[in-house]
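Read the single chain below, which is given as structure tokens and is the form predicted on its own.
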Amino acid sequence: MAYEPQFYPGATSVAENRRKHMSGDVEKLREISDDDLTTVLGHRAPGTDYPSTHPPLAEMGEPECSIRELVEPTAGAKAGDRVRYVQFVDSMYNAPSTPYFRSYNAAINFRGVDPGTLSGRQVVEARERDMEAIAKFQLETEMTCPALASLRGATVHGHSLRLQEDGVMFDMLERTVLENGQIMAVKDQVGRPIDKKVDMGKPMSDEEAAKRTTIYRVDNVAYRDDAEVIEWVHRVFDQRTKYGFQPL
């Protein structure tokens, strides 16, 4: 029998995103062009080559190995691309994703990745082709609202900001703004003026975040509503404490 990846328990719609977003399964509901991605991340300019840090690994005359032959170098390793990161903010209320929840997707579905979970942001380095791949996927499929997420690469805060009166998540330095029902990046994810102005998308609903979210809430999907979510993490418990005793 195949074997199938269990990647999260539970029977609610939150449990379902959960798994939608750990096996990379999830809906596309914009287009951010080559460009307008490289122009918010701000590592280089539209159009240019990517810098790298050594040779393409076809020129270098690698020696004989057994895992070389074994694992295929990705593209930005192939190409000798240097490291670069991307970084996003997860608002609390009703943010499709978390910072959990982008590194399991990073993790899990890409190669050369190095995802940083942290409180109220989540970094991935990786080649820079490589971690424009990541971000691509993650701002263009359901993972992403652009009002309740942003790229962040300094003044990044917490999860936990307020949201303004137009709905969007606040930033002190104001990279994105509300324009005619779309949101518009004005800046690039570490705060500077960027020349022209990049659509990222239509914020989702109050209604279509608290259907696409992973984040349970008493005012949405409680996490003491999905019984199975909630018997694994105390057996999950249960098992490491028993263990950490090491009774015998």
Contents of the next structure:
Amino acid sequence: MAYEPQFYPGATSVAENRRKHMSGDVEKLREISDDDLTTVLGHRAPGTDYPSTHPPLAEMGEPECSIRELVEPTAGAKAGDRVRYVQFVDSMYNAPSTPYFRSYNAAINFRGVDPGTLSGRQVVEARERDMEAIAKFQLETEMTCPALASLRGATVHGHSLRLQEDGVMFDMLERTVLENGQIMAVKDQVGRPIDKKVDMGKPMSDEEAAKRTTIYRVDNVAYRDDAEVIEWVHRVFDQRTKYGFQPL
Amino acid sequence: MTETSSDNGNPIQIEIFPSRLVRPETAKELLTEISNLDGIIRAFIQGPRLPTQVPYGPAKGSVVNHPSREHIQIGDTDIELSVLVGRIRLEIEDEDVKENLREVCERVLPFGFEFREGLFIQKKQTVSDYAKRGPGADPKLLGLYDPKSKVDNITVLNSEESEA
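Show the same protein again, this time as the form predicted together with the partner chain rather than the form predicted on its own.
The complete assembly is shown below, putting the previous chain first.
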């Protein structure tokens, strides 16, 4: 019988969503074109070639190495792309994803990535075209609500603040604005104005966000409501405590 | 060191904490209604800062143009909002004013709010206050300004009435 990874315990909607984010089996909700994505990331002009830091691997004459033969390089590594980053910020008010689950998603489902998990933001470094593939995947699927999550390379502090009156996460640099029910990006991820507005999609309703979130909250699905999760967390703590206990 | 405003009678301090960060239009409506109430001694608004320029990162120095950084008109006074209103702390004269204040909030804030009584504005001069303003400082300004701030962002409303 083939092994099926289980990813995360629990019977609640939050546990189910956590499993979805980790497995990459998420629903696609919107479309963002490659040029639009490049514009909001702000690393290069849309339509231009990927700058490279070394020649394509095929031209480099790599040394004989069994590991190199075994591991297929990613598209970005093969072409010699620069390493670039994408950084997400997710609101604490029922945003669909959280830094940990974005990192799980990147590390489990993509190769050649370096996810960095912080309390309020999550950064992925990778070869440029590999990074863009992850950013596109996470932005287009239910992992992101454009009102409750956004791309922020700097000044990320809105994640822990109350939402604005219009239900959008506060952004000191106002990189996105709510226009006619759509979230439009007017600046790139570090706050430089961009030439044309980029449609990031429609915000989720409060009910939809509560249904799709991976955050346990007492005003939605409380952590202690999930008996199986509690049981496994207790087990992990219990076993690692006993493992660390080494009497003389 | 000096007499404070709180030594005159026994004023009550109130904090209004909206469930959402308030838009400038709602803030204007709320502040106008509050300024029309009798018995408000002093108030201050607090919230996340809205900078005019990007403070750090690759875009440092770029103009932000935050739409919520607006000038609002309260009575005859023009105030530039440099924060998105997150909470309002007030010193009021008595319990009657408190109920009027609660009514205003219920009318103006559609998304709910917390309304609490406590000690939110300092009653005594700190060492920094004393160093900055000296012994003759106006007790009404106590707790309303940041001693380290280089800009004066205190606005006096209804000054004619208070002088009368």
